[in-house]
Amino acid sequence: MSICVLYGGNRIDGNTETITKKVIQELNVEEIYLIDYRIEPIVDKRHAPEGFPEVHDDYNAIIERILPHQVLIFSTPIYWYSMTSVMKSFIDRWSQTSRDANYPNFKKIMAEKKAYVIAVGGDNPYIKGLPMIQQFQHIFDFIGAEFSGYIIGEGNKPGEINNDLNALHAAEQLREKLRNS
């Protein structure tokens, strides 16, 4: 099985970072670090005429490398009780994907998916994180994707995942799951 994490955080090694790095320890994976991207934010042209314009930046490479993994992990902290800006942008531009002609089968690829979402946050996050992970779950119903499971960790300073034993014990059960599909 192969498996593509996308980390949406902008702290390097943050708490999120750090409980994902639990997960795929000794698994093959495909890291992308969508901070280091330019993804410009979606120009919504669903309904006009004229269609979506090209946009010249990373974001298409992005997709290029995802799409031909079975598994996909969304690394997020929860900032403001939600993803990050720049996970959402990623996401967002989803819209214009799903339109263009260069990926005519984009939402098909992406049905045969299954899709993990990790994040932390530092304000009761068990709590509070889950209104983001119900979003994760409207967008890959919308997308089709699987969605299989979510880790949420609590953690604030740098380090502070490695005292919530809840997630830590969840990072290594799918940790396993991962190694056994």
Second form
Protein chains: 4
Amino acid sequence: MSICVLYGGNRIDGNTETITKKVIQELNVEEIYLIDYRIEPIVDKRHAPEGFPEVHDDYNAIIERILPHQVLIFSTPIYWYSMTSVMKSFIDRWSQTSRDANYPNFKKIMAEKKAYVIAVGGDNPYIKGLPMIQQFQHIFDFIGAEFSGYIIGEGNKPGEINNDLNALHAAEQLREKLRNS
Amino acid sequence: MSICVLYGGNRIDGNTETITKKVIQELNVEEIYLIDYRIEPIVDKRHAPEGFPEVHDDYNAIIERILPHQVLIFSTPIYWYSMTSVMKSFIDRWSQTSRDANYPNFKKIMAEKKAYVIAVGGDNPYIKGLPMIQQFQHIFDFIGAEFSGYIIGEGNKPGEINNDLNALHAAEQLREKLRNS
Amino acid sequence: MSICVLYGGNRIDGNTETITKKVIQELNVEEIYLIDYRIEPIVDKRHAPEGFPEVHDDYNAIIERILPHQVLIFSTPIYWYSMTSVMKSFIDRWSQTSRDANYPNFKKIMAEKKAYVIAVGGDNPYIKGLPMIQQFQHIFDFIGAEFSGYIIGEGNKPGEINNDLNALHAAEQLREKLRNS
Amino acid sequence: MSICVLYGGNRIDGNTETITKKVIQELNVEEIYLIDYRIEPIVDKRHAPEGFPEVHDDYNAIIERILPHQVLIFSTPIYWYSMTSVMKSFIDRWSQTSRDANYPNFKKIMAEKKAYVIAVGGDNPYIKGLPMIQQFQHIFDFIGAEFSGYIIGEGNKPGEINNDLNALHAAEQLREKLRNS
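One more: the block was the form predicted alone; return the form predicted together with a further copy of the same chain.
Everything in the complex follows now, all chains and molecules, and the chain you saw is the first one.
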């Protein structure tokens, strides 16, 4: 299966990126660091007569890159108890793409994908990260994608994720699963 | 009590704004429409030796405006099952302000505030909006503010919130509470 | 529509019963106080060759009474952050009834019902009662019933629910809805 | 540390018991199978002038057995998306013990304990078991115990838990942690 990772991290070499790299090592993966791109917040014109305007940013180029893949990995620190604003900006814009004549099959294509979430947090993520997991479940339900699994890890300072043996093992298991699929 | 409303809406006259206006009518309130400002996503430098750089956007000006108030109302559509990315960008930046020498008492001041959430969604918000409410609870717990109440409403097309009688009544109750506090 | 209330309360005239009575006043409703009956905990024989044994308690008689109704109202205090054990004992036994040759259409009949939850708690129920609401959503999803709405109220000592004006208003709204359906 | 396991399972050799046995193998542990005892549902007399009556069942004997231990493991199948009614009956009665003159230090003693949850479910437990984890968090917060960790596993038919490698690994990790504490 063809795999794409969307990194939502707000810093280089964060714990979430570290564990995600363990998941994808030696796999053929397309990696997208959302922080490197300009993604405007959505201006919601669903109910406006003129419809959505064209937005001159990098969003559509990222959409083009994720659409061909069968597996999407959403890799985000648990930031203020949900995904980062950069990743949220990206997902919010799906409301626009769903109505964009240039992507008539957007929802249909998204519905064929398998989605994973990898998330590391520093403040009791195994409890306080659960609402975010439930949010992702609702997101994937809406778009029709299969929520195939998630990894929660604990870490705050750079490298701390390496102390979370359960998360590391789950990363190894996910790598096996992706390699054999 | 002095009240500030933070609007996270992605469109003019959305349902969330409509019901929020009912809550604050005839009250003396400072209103901030986040979509009108440029708020950069955080670049997380908490663990970088150089620390956070100065960011040239409108974020600090908004912080200055909210700090004097005793009550903060977070008014956001339930967008992809959480707050909008605009509001999330604003909250994510609190990580920076918490370490900003220009705001040495940021957390202390925030901890004295009462916070409310007003949120309207179109896809079964009374169930699918609950993870967002839990997320806000964790946010306010972290910053030390009191989560004094929330209103969930249902609506999709403009004006539909006016059919949600429970939400309208809750808005009326909240208005009474704010007026008498 | 024909309505049945299942009371899970552990005491007489508790707050949950009080507000439920407001919902059903002047409506024609069958009321079942689970605490008045003997309901054995399930002994799970789903995977045992001999299957489930007959249980000599009041459970089946209650099932007979709820099956004819189109609306089920689950009225339970939020007790240790979920429904009471009496109500949980009742629901757990559905696993047995689902395989009981005497009730071959159990799931089909349950799937035609509309379900409501009325729940009052004393410890920040608007936040800490939310996992229970999510639990009920999963229960109704599994059995196929429609989760048509819920009321959360706050109260601890007898009568305190009368101070929760939002809950009382929601009760009034639900009564109107049931009366007109 | 002294460890006590409370089994809430409704059947012999269920998946939850299987994985719990892996956690405690070769450790010195007191095991209590709640299904083997008679635990009456609470009759809530917190606000009744006469107070709680003495209940002639096995509940207090179980309380006596758990109080001396420093670690409590709540081992329950995810049954209708929460703990079994047997375990819930046991916990509900804590409301009585908290006011029982024979156990004046009940809450103080409970507050010194570390609590773990081990839970296996058959219907997407990694998502649909999360409200139960949140319920346990609220329970332990109320009683003051530390929620030190949890394991969710997937399995339905007997033995299926052995296919959930992540859960098995987490069991092994927890065993190491308990052995060294």
